[in-house]
Structures are given as structure tokens and as C-alpha cells.
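In C-alpha cells, one chain follows: the form predicted alone.
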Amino acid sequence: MLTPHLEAKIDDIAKIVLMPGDPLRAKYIADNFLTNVKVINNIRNMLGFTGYYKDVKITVIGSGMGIPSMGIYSYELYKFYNVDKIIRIGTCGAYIKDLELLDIILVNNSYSESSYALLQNNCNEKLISATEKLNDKIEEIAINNNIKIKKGNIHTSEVFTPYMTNINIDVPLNQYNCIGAEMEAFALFHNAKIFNKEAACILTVSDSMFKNNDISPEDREKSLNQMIELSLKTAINL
């Protein structure tokens, strides 16, 4: 065991990692999209798997919820397991009316009020970019496979938006042009930056303050599958 949180051997983890927030979604991806799958982590039930997608070795592991959890796992993958690229695949809430439920977003930059970067290495940045080259490849794959995506900035919040007593999105929306909110990308992008690695984030809109949130399980699964397939097809073309 190389870290307190991951029990995998170095060779067990691929250079390309897909990270959903939910460890059970990691299992879903392994069960439905990968072949020759090996369980590489069970610690704290943060399930991780390595397998093959069209003969390319890929690891998929949960990040957990929130900046601290993503911060731990992405840090350890980059630093101790020599991972080169991490693509977060998750869900988000919409801040603008133009976003429809189940739209797929490719994140350009993450804004956060979090002190994570400041505490981690005295970085005062509040807006951190995804890796442009990796985003360009994701966009190319989306176009080639007729997968519609929208691009924009995301607010990485430390509080689940529906639980806020006074929802005020003026700063992320109007100052940083954030089109939605999630809870992990900022830590991932920061860690990629400090290790000179690559990171991207693809999100599916799961809720909106402007829409009826009644989505059928079938529609949700279909849309999440499209996001998963986009990340996998990108991974084998890097």
C-alpha cells in the first residue's frame, strides 16, 4: 500500500484515470464498459478498477464528494502512481436558463472560494483552468461522434447548493461566468497544475433552479452513458 487511501500497486493503475464522484458509478463503468477488469481499491469503499477499453488500459475510481476528497485522491494518483491524465465525469446544477437537464458540459475553468489551493501550496488563485490540450481532444472526439457538448466555466462550491440558507450566485455567475455548480473540479485542476499533469472535467446537468427536475431513470442513465463513452473514446485517442 503506497498511501493511506489507496491499496493498489503502481502497475495496477493506468496512466489515464476516469473519476466519477460516486464509487458505485466507477463500478458501473467497469462492469458495463471495460474488459479484463481488476479491482484495485477497496479502502474506505472508494472502489477502483483497472481494465481495458478497446485494448487501452484505463483505470476508473471514485473521487468521493467535495474538494477535500477529490484533493486527496487526485493528489495521490498524480504523485505516487505517476498518473498522467485524469478526467472527472460527474453531474452539476445549472446556473443559467440556457442549460437543459442532461446537457453535457466541458469545463474550461473552475472558480472556487475554497482555501484548498492556498493551504496546499500558498496559491491565491480562485480560477484554475483545465488542460487545454486535453479539452481540445475531448471536443474533437465529441464532434466526431455527434455528441453535443456545451463549454463554460464551473463553480466548484464547498456547499451543496440546495442546502444554502441564502443562495447568492452573483460572484460565480457574473464575475467568473460560471454556468453551473459542482464540488470537485477545482481541487483536480489545482493538483494537475502543481504536478504539471493533465486534467479535464465533463459534467452532465442533473438539476436546475429553472427547470422541472423530474428526469426518468432511463433518460438519466442514457445521458450519463453518453458522457462516459465520450471520456472513454477520448482516453483511447490520447
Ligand code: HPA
Second form
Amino acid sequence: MLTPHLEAKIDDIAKIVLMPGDPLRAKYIADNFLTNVKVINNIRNMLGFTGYYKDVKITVIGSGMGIPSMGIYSYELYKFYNVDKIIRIGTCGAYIKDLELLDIILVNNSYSESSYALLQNNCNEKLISATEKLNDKIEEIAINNNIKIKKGNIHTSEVFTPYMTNINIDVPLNQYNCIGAEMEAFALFHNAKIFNKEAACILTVSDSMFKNNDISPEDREKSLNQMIELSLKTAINL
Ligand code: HPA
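Taking the form predicted alone as the starting point, write out the structure of the form predicted together with the ligand.
Zooming out: every chain and molecule, the one shown earlier first.
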């Protein structure tokens, strides 16, 4: 075993990896979008699959929820499996009225109060950027495929927003222009930086404090499939 959390052989993981939070979503992507699929990880049920999308080898594996989980998996993929690029595909809550449920967000920067970067290598940054080149490609593919995206900063929170006793988002919202919250991008972007690799994050808006949060399963699946398609089409055009 190469790492404490992944059992794949080096060659079984592609240079580009898509990471949903939910391992069953990784299975959904493998089942519905990839061919010649091989299971590459089962440890802790963090299911991972490598297959082909239009002849390009792609790995999809869950990140789990939160900075520590994403921190571990992305660290191991970049360092021990020589992965070059990771695209997180997840969900977020909206901080601003202008975001509609199921909008697709391309993240420019992640702001976090997390100590992840500080503990990892004494990095004091609170705002970490996605890889510009990778984001430019995602934007180009979105335009070419008529997929509407919105760009902005995200708050990588350590508490699921609805579970905060007093929702105080003044700093991420007003100081760092965060348009929503998720829980993993900060760790991914930091790890990409320390290894000189590439990272991006695409999110669909799953909840908003300004809406009643009723989404039909069909609309949810359509938006999810659009985000998956955007990440896969980007992966084969790099
Ligand atoms: N907060 C944090 N993470 C999230 C949310 C939220 O509201 N929605 C989806 N992921």
C-alpha cells in the first residue's frame, strides 16, 4: 500500500482527477460517463474509479466532507500518485441573493479561517487561488458548450452554515467577497500550491438563505450532470 488511505497502484490513477465530496457520486460518474472502468480504491469506502472519457484516462474519487478529509486525499494524490490536476465538483450554500439554486459556480479564490495551511507548512494565507490556467480552460469549455457559469470567491467553512448558532458571515462576505460557502476547496488549493500542481473547483448551489430550497430531483440531476459534463470536457481538452 502506497499511502495510509489509498490502495491504488501508481499507474491506476490518471494525471487528472475529478473529486466530488460523496464517494457514491464518484460511482455515479463512473457508471454513467466513463468506459472501461476499474475500481481503484475501497479503503474507508472512499470509492475511486479510473476509466476513459472519449479515450482520455480520468480518475474520479470522493474527497469526503471538510478540509481535513480533502486535505488528506488531495495531498496523497499529488505527492504519491503524481497527479497533475484535480477538479473538485461539489455543492455550496449561497451568501448572496443573486445566486439561484442550481447555478454553477467557478471558484476564483477560497477564503478560510482554517488552520490547515498554517499547520501544514506555516502558511499564513487566508485567501488561496485556484489555478488560473485551469479556470480559463473551464470557462472556455463552458462557453463552447452553452453551460452558464458564475465566477466568484467561496468561503471554505469549518461549520455547515445552517448549523451555526449565530450566522456571522461578515468577514467572508464583505472582506473577501465570498458569494457562498462550501467546506473543502481551501485544502485542495493549498495542496496544489505546495506541490506546484493545478486545482480548480466547480460548485452547484444546493441551498440558499434567501430561497425556500425546494428543488425537484430532475432539476438537481440536470444541474449535476451539467457540472460533471463541464469537468469531463475540460479534462479531455487540457
Ligand atoms: N455551508 C457550507 N457548506 C455547504 C453548504 C453550506 O450552506 N451547502 C453545501 N455545502
